[in-house]
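A lone chain, given as structure tokens: the form predicted on its own.
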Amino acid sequence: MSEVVKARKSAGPDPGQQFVKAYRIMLSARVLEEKLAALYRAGKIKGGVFLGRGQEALSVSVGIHLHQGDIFAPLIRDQAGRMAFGDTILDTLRTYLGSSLGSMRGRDGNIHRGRPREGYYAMISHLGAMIPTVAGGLLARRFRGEHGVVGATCLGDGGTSTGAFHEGLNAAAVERLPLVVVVANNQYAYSTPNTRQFACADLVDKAIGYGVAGHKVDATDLEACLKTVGGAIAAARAGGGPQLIVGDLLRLVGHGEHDPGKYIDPKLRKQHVGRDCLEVAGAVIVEKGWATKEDLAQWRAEVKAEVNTTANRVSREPEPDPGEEDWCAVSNRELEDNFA
């Protein structure tokens, strides 16, 4: 922690303590992201690498407001809020570079990891699948009596043309669930443009025909992203049903590493759809004076240095042993047996 802030901290609450956590968390997200995607090209890492690159205001904005017991169904693209709800570097690494110690012991994808016993649902990679899940989590939570527990879920704005959406949107609707569906609208769904994938006008629309909240903001900003998501988590928290948030933006970089994104029209990224959030929230700290620019020059170097040495931990640790494994396709051996 740099000196400005510890100043700020022991002076009590700070109108930007919020903001200034959250870009830090940001901050980690991109630096880790670009470790994993230099590991990626050295052939180090098995399975792809999605960058959020573009995306971390809105995704910081999710984890950040959500409460211990919450539900939280990540995307590809959410690195900044995994770390944000609670992932660590350690964890994130272990899980890309196949430790036998990692949450999913090396055995699954990258992306595919989560603690569901703590609410961090493991990502399903076909698009829209985790609204009808988390839908169905919080369904259980609230037959087991349980109150003021927010399930939250993003997708891509492609992800808005799947059945699983309809539905799983729907029924939460219908059962006015304490749903909140973060869309990052960012212009491509792989590849197809917005205007060969939906035809309203704008993707929160969608939300009148369902009957929920809709709630659309500028996910280059991050003081939006904060006060928006935040919000929507409060709203379905207090009883308000399921809400929709589209956020705007551009995916800065392709799918995934092994895309180029030669698509992307050249055009979008000078528009201020195309602004890079992050570097946009730094020059918000700076001109509030939360913080100078070598502050954050400090805690890009600081990242950097904890990022190296846990990759470096991390590619000494054991791979997962086929001799020794004891995977089953179901929550326990006994269960197994007796459907054997």
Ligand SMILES: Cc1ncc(C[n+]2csc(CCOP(=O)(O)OP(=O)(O)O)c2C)c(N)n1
Given for the second form:
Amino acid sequence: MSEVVKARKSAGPDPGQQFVKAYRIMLSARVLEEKLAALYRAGKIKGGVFLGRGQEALSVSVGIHLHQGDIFAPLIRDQAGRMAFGDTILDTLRTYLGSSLGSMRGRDGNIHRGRPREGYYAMISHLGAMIPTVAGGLLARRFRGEHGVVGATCLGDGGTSTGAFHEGLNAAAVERLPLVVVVANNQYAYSTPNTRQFACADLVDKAIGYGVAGHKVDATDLEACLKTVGGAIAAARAGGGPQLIVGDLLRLVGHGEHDPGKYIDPKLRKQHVGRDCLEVAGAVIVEKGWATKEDLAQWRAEVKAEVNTTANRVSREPEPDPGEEDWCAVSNRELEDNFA
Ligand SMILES: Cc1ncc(C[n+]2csc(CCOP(=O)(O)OP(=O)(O)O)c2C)c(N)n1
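Having seen the form predicted on its own, I'd like the form predicted in complex with this ligand now, please.
Then the entire complex follows, led off by the chain already shown.
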């Protein structure tokens, strides 16, 4: 290895390069979700469509810092994090459009998709259920003698009020598991505002009660998210035990595409928390001279073309055939054979 390459490696990834990479993933997620919303409104998607608009900076920061072999349990708003963890435009569209060629073989309408063997968990519930699930996965790896892995999961502020959140985080703290819990505090649990959701001064204060490290971040700021989430994941990997991150932001859409979000206080939209993280990150890129405004427009056009071509291709793919499926509530013959 040449001295230059060695020096570059020891200096870690170039922050500008990482920022631009994260921005491009956020942009892909945004454009893909714009298409999903349009398909939903055209009646082409059965089941719900839930967007991560305004939450991409926090989300991408999780996926981008995870390694192969780690566990990731994203939430419905984590398209950016999913893509940073390796999810593709093709598989996302196949799942939403119910193609039998997708990873869920067309049996799931929207977001409960994953590849558990690769550590990419399919979401059980919008609320806290993935915390004990990931904690259990990490415990299993420890029993198998696997070390240096991290398990990350995301949830909304509403999820922090559930029993599953308490039980999962408490157990992870007692076992000092490398669990990273990322809370997108988007000010509302569906339509319930923060003031009716929790009584502590700040959600991150909950970390103290569980004896875990707590981190707070301005989730409209990509640079801050990359730094805080990257630091917490590194701390968990180095044996620092569970990490709770609370990112303050505003959900710029309703809970799902069925919800116009009329309860969202218009004053919040004008405050710092209401900034669009994608626009903010794009402005930083231009200001720092990492790319021009024209480059950003070109990147958007490229993703849009890829999304449209892929959606057209997927819309011609076969739907699942119930006659061919070995339907069964909790399992199927293949799983039974593999795990018996
Ligand atoms: C076990 C369970 N109980 C209730 C629900 C219904 N539910 C869906 S979303 C939601 C509120 C979620 O709040 P938050 O996590 O803050 O989500 P966001 O504001 O991002 O929509 C509830 C109660 C559910 N999905 N699962």
